[in-house]
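The chain below stands alone, shown as structure tokens; this is the form predicted on its own.
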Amino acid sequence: MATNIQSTLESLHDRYRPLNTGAVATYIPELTKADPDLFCIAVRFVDGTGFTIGDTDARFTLQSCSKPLILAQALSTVGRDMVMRLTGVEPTGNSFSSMVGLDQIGKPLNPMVNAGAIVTASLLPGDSPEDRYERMRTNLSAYLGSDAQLDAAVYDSELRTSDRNRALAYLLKSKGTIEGDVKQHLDLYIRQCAISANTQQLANAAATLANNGVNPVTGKRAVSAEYIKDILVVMLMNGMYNYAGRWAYEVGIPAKSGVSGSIFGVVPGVMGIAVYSPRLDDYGNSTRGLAVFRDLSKRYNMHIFDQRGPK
């Protein structure tokens, strides 16, 4: 695969730079200032080997892209028990902010929708505020390869348009799911999704969960193995909002998209993937993005349940 997947790169940006179906997101008004026309793959393997092609300097919020990574520091924290306690495994068939059926489950179904990230976020340890965004940070850039950097435009913005996560919050807080100060959770998490990367990094964050938790770039294990799984799982079943079935069905490996324009694949011990580009469909997915991964699972056999293997 290796041999020839820099020409194959090559080929999908050509044959998807045209693509200019969706619209950039508008609900974070910061993220309407997005280039739509920015378009950039970038693949990792667990050897350190790295392949990109197209606007490789672009930078992008992490968005929904840090929900898997924030569970796995979740994980490490307080245990899969307390965790799968707090908030499930199950699909919504909602939105990705939708508050439909919270009131009587009393906790989120999983940890990709904005309730379920929100009580990851508060499970994250420290001293302070400050503390727990630097141990946040740390452990974000353990999965980029680099020094993770707040996006502060994104995060004004964000922070000023949250009344919907507010609300999730509160109702958390109120059903005894979160505990502790709110506005302190839901700035962490505000903050989680402000992070700034390019396609490279999220490349190398996707390597890493492909690498049992061990960044091949930098040497660095950013998770224990013993939770790779929980989260694969996670990000197989949910990670592509309301298009998650599909997905499984089309692509068949665990993603994460966000509505900056991302999206991050991982071919367990093989590689990790990544596609910017603002564009985003009905779902909140990236429409170049979704083209890419397709193509890419059916040309090397990487969907899952293909018995031929990735070739």
Given for the second form:
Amino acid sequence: MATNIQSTLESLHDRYRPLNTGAVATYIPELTKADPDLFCIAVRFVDGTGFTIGDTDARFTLQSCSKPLILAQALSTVGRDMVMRLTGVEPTGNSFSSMVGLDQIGKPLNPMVNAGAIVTASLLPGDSPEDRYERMRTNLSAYLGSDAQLDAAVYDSELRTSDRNRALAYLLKSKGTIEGDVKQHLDLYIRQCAISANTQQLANAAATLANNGVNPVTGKRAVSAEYIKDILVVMLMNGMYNYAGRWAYEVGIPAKSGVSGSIFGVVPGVMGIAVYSPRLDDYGNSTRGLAVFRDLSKRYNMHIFDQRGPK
Ligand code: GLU
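I have the form predicted on its own already, so could you send the form predicted in complex with glutamic acid?
Expanding to the full complex; the earlier chain stays at the top.
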């Protein structure tokens, strides 16, 4: 079995390494420094076994892959009703940093776009900015299965260039959707995006969600089982930018993608999968990442609505 899984990963890696379409994200200057050829695939099963291939040591920032995990912390902190009141679960059809509709509706449509994620970050608990960050970092560590570290260069780079997120945050404050110190909330949001991981750690996070909230490597609970369906639905509906519908149709695995080139996907009760490769397509999804997930889903019946079940 283990040999089969490792050789499957090897064949996927060989097959999609020549795929060189797409481009590394440039709007956060530090991200342009990523080596576009990096490529790693990792899986973690709910029994704790893990497999990985490629650039296993390569580290990247979580970016939007942090959003479902922070949504989970917000749900655990203020509960479902409050989170639903301040954001929602509807696809936007607009870009992830869009302001369209925000002035009229007054709240973001879902927590996977930047405006929604800034709202969930604003709900994180703590007595001081340091305490809030530390609690968030500890929570992210529980998913990754190791002590989460901030990539200071990416954090600084985004802090200097995030005028758009700043605009979103102040608009939300003017609407009463965000309360308190906007600057502090935004700082926390930028920090969650700048937490770094390797691909196996990201697969651990996915496996934690696949395993009802318990990290299968450490045995520690990261989130109550009660909220798993909330998080997975939001990922399936909104996790892959404006490709989410096609993704749900073709791949059918709740997943989240980030501009650093990472994608993590959850096969409930079975496994977590993560792919890192920095070249992005026009939607903002890793081109090799998409190819690997499409292939895996088809090959092993991983679509969650495929009633033949994973093979
Ligand atoms: N930190 C990025 C931003 O706020 C995250 C975007 C993403 O990965 O989708 O723009």
